[in-house]
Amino acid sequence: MSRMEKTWLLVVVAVISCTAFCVYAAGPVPPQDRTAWWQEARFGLFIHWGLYSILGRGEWVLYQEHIPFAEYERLADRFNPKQYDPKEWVALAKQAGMKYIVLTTRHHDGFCLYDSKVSPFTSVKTAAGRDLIAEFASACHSAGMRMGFYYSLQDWRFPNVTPHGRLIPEQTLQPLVDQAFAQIRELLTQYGTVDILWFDGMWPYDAQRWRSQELIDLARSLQPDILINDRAGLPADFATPENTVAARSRPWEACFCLNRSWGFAPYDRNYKPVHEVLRLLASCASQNGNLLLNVSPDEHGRIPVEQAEILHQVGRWMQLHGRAIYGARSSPVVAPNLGMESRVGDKVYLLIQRWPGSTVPFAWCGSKVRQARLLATGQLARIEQKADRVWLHDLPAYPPDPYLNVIELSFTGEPRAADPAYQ
């Protein structure tokens, strides 16, 4: 080997060693990389399902009606969802334009939809005789659907842990904490890749007593790329405002139910109309957030037809307008006179709630608008622009989409807001 070859060999070895050291030193995947796919997705399906679906009065029925647990646990002898087909759930989510699904593996009532070795109160050990989470995981993995597990830290089978605000003594809380560690290990080792861990039910609200950091570290050791929400008392990867759109400076996801109930409640007819669901989705995406929209299957595993129809309508809208939602960020060009706006790459989307007629005006635009296209029909507008003021002419007098109309704006250069000092 010549001196030159030896020199190059030493350089190559040094580069490889340096790269290996840098990878080792980098440690776990940084949050911004873990959340990249999730912030591109913007839209997910939440599913609340369990024993409470038999009673049809919501997921808190055990606590709210103060049902003795000995009476409530007998529901497990009736819970045998013959029509449960998670492949249909996944297909519905895909058709609606959703990119991930989060399912309740165990809610506050303590009933596990999977084969837990540390609890007798599971779907495998009672009437169903099936690991319902295994079937769900298989359906998600087969369809390429990202999958999340909801897990309640609370378990109302344990004494004195209902949310009365009382101080739970250590001897009562410790078995509950031990169960959480055991069950999180089960959930993250038995079902392949789990993309999201969605904690809930942290009472008492004390991350130290729950050993939340250790629990999160355990989850990351088992699933290094998993996303974890903020409901174990620590910020983790993303915030979770509930039934409200509350933008944060960090990754966030608003969760909403389609009616007023998370769990199955057939007489709750307070369904959000399609245009309201789309308004919520657009509001989240335009403020750098996600929407996690809940459905509530019945005791047989069927998603109510009213809920499925809403999702079908949303999906039809997403087929034409999804480019304004996926990967959306806040836009520097705004049009509050029209509704909302989002930015994806170098394009801005006007999400118009108040259609103004054949001319669509907006202002405070600091870039030259090169093209404006109505996504519902593909029609191009005639553009008039004077300084920061823009008029889009020759559009329909009446809005062509019945729910939410979107105009895609292309610019010469980067989209920018006008200098607010400009008069």
Second form
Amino acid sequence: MSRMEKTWLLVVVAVISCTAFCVYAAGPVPPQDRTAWWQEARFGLFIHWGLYSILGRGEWVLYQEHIPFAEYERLADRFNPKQYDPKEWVALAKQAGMKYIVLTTRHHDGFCLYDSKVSPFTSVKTAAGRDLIAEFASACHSAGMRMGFYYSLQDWRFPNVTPHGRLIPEQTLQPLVDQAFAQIRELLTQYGTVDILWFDGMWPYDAQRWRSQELIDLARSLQPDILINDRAGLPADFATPENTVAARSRPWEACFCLNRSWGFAPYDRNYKPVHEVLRLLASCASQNGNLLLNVSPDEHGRIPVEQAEILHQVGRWMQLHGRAIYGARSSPVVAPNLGMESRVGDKVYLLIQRWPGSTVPFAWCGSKVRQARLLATGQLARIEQKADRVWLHDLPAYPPDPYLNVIELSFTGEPRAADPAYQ
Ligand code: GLC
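What would you give as the form predicted in complex with alpha-D-glucopyranose (GLC), now that the form predicted on its own is on the page?
What follows is the entire complex, opening with the chain shown before.
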């Protein structure tokens, strides 16, 4: 070997060893946090839609009224949603400030809104003659809206697979387990990128009977970045408290009805007022959680006007105040005398439910407040601070936003809580 060659060899060996050492020293590459976009999003739309929307008595009507299946299945001959335009749904969600939509591809009644080869009971093989999920997927994809599929393991066409049914032996449940595997495969291969798989209805069986870990592995093999909820009986990516804001120490999403029904129920006019919807959203975001808010289209595919109107109002609020919600985390600086608070980056947002007047006081603040801005109007407050106690002066005597007012706080350095020792 010539001198020149020796030198080159030395250089190559040195570079390789150096790189190897750096990789070793840096440790294994951390798995990419799949939930990052979803934790940033904080707000999604849930849609319950299916054959039950024809009867208008909620999505449990088949079971609750003990309708013979032969009678219920005839609804499929009438289900032909001429006014279904998922582009409108997506536009409504966008306008409301929502960042993802989860739609029932198949609820407990077993009726598929999509083209399932393993079931005769689908919108493609009955009156509609359409793959409604394909249309939904294309509307979401072309608008850049993240898309989730709700899928019920439960299927009331199978005897004794009901919430209170007798437990059935393994071989009797087998066809239903097989169906779940086949349908999850269909849903995750026929419609492009699916961002969320939202399981439901596992009762009365457990994760072992449903082979949930295998189901989850199948889903991830088909859609590596998909987020999966905890309702196949395993924790997976996120928890799903229902109709309650029950904060968890892991990623979580509270799902709420706008009234008291998931499926279309025109008699149910028990709508949450806009300020209540915003309170729920703020309450989730300020505790590191998401809100999945449900609408219930009618049999034609129209979202009831009362529901659309609430979402419009929420959207108007989000335009001015969304910065307090997107990517929000719990805040070290708190103001329980006023309402709630969230933290985004180095800013803290006071979500004020009890507006105290032209001076807004709070305490136990461990950092110096540099700027306080009322988001509804952009007005800056005059700041007075004595140690941990802060007064924001010269604000309006009455709150300018009719639903929920927010003050954005900037600090010198990071926001911190004061030392809790009380003197
Ligand atoms: C429950 C209900 C169901 C609804 C769901 C929404 O599991 O069975 O009807 O779809 O909750 O979270």
